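Okay, so here's just one chain, in structure tokens, the form predicted on its own.
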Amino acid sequence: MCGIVGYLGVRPATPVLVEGLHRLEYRGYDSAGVAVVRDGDIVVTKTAGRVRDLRDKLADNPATVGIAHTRWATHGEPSDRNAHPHLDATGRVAVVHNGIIENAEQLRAQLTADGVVFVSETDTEVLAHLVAREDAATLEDAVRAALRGVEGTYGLVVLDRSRPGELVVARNGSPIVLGIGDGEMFIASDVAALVHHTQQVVFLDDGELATVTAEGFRTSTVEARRTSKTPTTVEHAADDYELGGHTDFMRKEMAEQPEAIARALRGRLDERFATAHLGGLGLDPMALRAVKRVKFLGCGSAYYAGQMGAALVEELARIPADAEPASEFRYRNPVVDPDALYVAVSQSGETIDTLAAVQELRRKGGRVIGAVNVVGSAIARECGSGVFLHAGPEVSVASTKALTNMTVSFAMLALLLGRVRDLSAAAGARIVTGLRALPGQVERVLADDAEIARIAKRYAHARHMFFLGRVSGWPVAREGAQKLKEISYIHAEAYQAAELKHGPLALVDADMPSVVIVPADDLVAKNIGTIEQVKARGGPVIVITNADLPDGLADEVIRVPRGEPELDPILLTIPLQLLAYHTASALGRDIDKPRNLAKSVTVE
């Protein structure tokens, strides 16, 4: 993986692609390349570096015809010669490919035997070498046939200089999107790439290819049976992947959160009955009376989402709930429950281990729903029904906005299964009361952005660091970690604070800061004697609160608004975001594009 373009039209291809390939820049990647047919061959130019290295050592070529990449090594290290696009050993045919092929090295095995020269070390040159081989009538024909023997994930397009007026695609797990223009038709990954020059687009399916032309398409599957497919309109407009006047993304997005959390509310509480209204769900009150079990399923924050949605679940509606990583479930052959139901969260709508869960328990019979912010994604369309983000579109790798929109979709369906048990409608007008409230108290938390800036700043030359935090804030303290990990490279470790001395306190001392995270609860006392232990042993201490405690007992505290106690982790989570951008900041760091890391996670 991470990023694909392709144009086919009448203005020079190479400016398309290249823009195509900057509003991806965000998916993370190592390398870049473009490949475009020019006097009968393919003419490629590829670069390990950024956009702006290839674009400078791209020339004016009036080709209208290419596709493109930027690729995030799974297979060889970033280079030159294993960036893609890869051409085969004629230069007839190049590809760009996103995925793994599982049965890669078997096959570059049987090529290399018939006398096939490699040049690169990926996966995806054999992909190159095996469509050149055959002999078909047509293109689509050739990529059918060579993806037969191919096992593993992939979107992918080729390019044949033979018949430059098409392009084929394909998909099994790896998202590719087609858009409509007028006398042009655009190829990407993701609806970023395209929706600067047209909304109305069409997803494919897994099993689906395509012969594109400037003049439109046509699916089938890899089975050569023929499909249909009705073009949607994508409701994002070019500047809503702008940066708007802000650093970077992550700092814009952040901003967001009380505009996006106000959406994800809009026209779902009801006060009048004190509940949620999630249409999106295909479940009447004796269905969600049914269910006597609910389960997230989720990878890196979106896991960590779960865990929260499962404890307000079991809050407020009383039934057992529990979160895992998807990437675990699909390969511990679960015991699925008739009587549960399944919640798969993900911001992009296309990682590969959830959707990989999702279609385990279809298999299975199980019931599940999506939870996601891309409308015709692979989960949204794999499970049928769920609940749509609203986050607006999410350029930086670390998620923000939409992290927080998933615990407040999850908070309304805490209060919906409640509402349709026991809970009163007296503690359910106080929930909505409490979710009315957020995006202003959100925006509380965001101006205390200066205060926390200098406390980033203190601690930003530790090395390490512990988040720690009780029941409810367990999974907070997990995804600050994950955030100052991730865009910061410190390492941070999160801990139960129970546990703290089982243990990691061994750890602690004078350059091993800790974040405690203490909600106002029953545990403040708890959480107070878990701070003394820390201190009693020269361990700095960030106390992350809406609670009253001592004076002078921590080093720094970060206070939030107190609302309802429900709610509280959705309010603890946005200052560790903020910490762990002004860490990264003061550290010079790629906040919007971290190393090895991708925003859309579409390989194992």
The other form holds:
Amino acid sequence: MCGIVGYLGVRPATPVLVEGLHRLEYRGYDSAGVAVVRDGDIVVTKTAGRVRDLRDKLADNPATVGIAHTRWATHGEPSDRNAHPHLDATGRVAVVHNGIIENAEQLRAQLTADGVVFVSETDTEVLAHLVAREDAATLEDAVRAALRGVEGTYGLVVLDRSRPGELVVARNGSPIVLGIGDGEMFIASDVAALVHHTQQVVFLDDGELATVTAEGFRTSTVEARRTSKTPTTVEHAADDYELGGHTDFMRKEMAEQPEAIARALRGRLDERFATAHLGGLGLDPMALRAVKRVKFLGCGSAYYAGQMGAALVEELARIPADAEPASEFRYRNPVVDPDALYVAVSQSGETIDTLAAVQELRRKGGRVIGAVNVVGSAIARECGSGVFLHAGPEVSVASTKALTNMTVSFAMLALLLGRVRDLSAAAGARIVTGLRALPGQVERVLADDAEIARIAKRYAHARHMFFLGRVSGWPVAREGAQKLKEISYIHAEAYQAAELKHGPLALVDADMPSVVIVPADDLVAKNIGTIEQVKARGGPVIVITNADLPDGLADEVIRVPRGEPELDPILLTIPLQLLAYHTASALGRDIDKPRNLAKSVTVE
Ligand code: F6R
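Right, the form predicted on its own is done, so what does the form predicted in complex with fructose -6-phosphate (F6R) look like?
All chains and molecules follow, beginning with the one already shown.
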């Protein structure tokens, strides 16, 4: 979603800002803009379109301070007029903003009544007018005073042409990170925009402001209380955000899965006691034993990964577990169980709906841990404890390696919960061995790339597809349908296989392929029955399996290695990533940046 970049220092700001915007493109956006101070004026350049279009519009400019933005439209259509930065009426103050100002309409009406003429339809423009109206000693005080009347979420940067040596930033619900350079400072909404310049960063907390100069920064709260921040070193290098010879990030990230899984497992498996060590949980064996129930909360694919996690916990620890979309949670006045362990699942750690679910849980005294990829992200910090996924930076909008590492992490959590209960050492050892084998097995599935590409090409013309699975295959089917929809734009629906005959079977014909997930479990015969029902109605069938199936049962069979049955969903998901990828590729889609979608969904 929207991206922010700011710079103050010794170099011309414009190239630094544009390069930063390029690095945030993966988040999804529809327009972009830059503001720099030159000869005492703020010069704004904007465009509805790509960052490269913006770059073509920008003149050479020696200004050494500036702010920039990529916008994902919420208030008003994508257009030059609605693109950020936004100025106040006198052109003194420029603002870039991520998030949503919830009382924007009310503030707009008040400002309009006072004679302010708005030039855009955005909520952000309100902020520029509010800051400019404040008669304060410092820009920071003006921003603080303006924010007192503002409700909603923001990560913002304010530039004032009369104080070109500083920028003021503020955060409430939308990330802001400062990058510390040598005589220069960087600002961004995502470390991806900074790591080319510095790995020393400071994450602002909600309710914090900072005044940033080329020499450093000082932070305070909205209530004007000084805060002190210790810089952290980000692990990721600039190369992690490069394609490194791959055609796109989704392909790169799928290929990285064996290594990402190995990283997630490193130092966490204990052969001696046939269990897992997850030190970040902060739960001793007594506390683990006291857990009566586990609930996974996440959005989109993270929710489906949570479903796989719930199955693992029920299977290995024999305690009730389920998953729920985090986006619904806080709105249904949930009963929060003090004996439950809630797991907030998120790659980005910034998904607003998941963050809000965590806040609701904490407010009601629930015990919540995070399963998060991005260290320092809002959800990771709000939870305070949990399991980091260690998938490495994920750039493609379609999540692959992070999801795989979610399920791998849940397998370790389930193992740990099981081993403090009745899971035997022998069964624990079997899971440890199964987890250790995963990187090599995923490698083997990835090696089937050309065959999966052939199958994808054969069915790429389909306008609709079913994804069918039973029990452990059901979340796999959901994730497969999700991947196909989001990057190929083919309508895909996942059904529990037994539900097919209760209605959706009416849709099956020669133009409606079904992808059927068939793990080598007790339900193979039932799944064969489902496949036969589809075939009998002329529906093409693609099977993803590690079971022994009769010859000629399906039109296409994609095999994955047989491992420990509880871990089957992890391996069965990988061919579905490749299937979606090659279908999208056959259709010429922009794989890393599917239409209408954003990498981190920081608005409701
Ligand atoms: C699908 C996908 C989305 C995300 C969802 C949650 O490929 O990427 O469905 O899984 O938006 O995002 P995070 O995990 O960042 O909370």
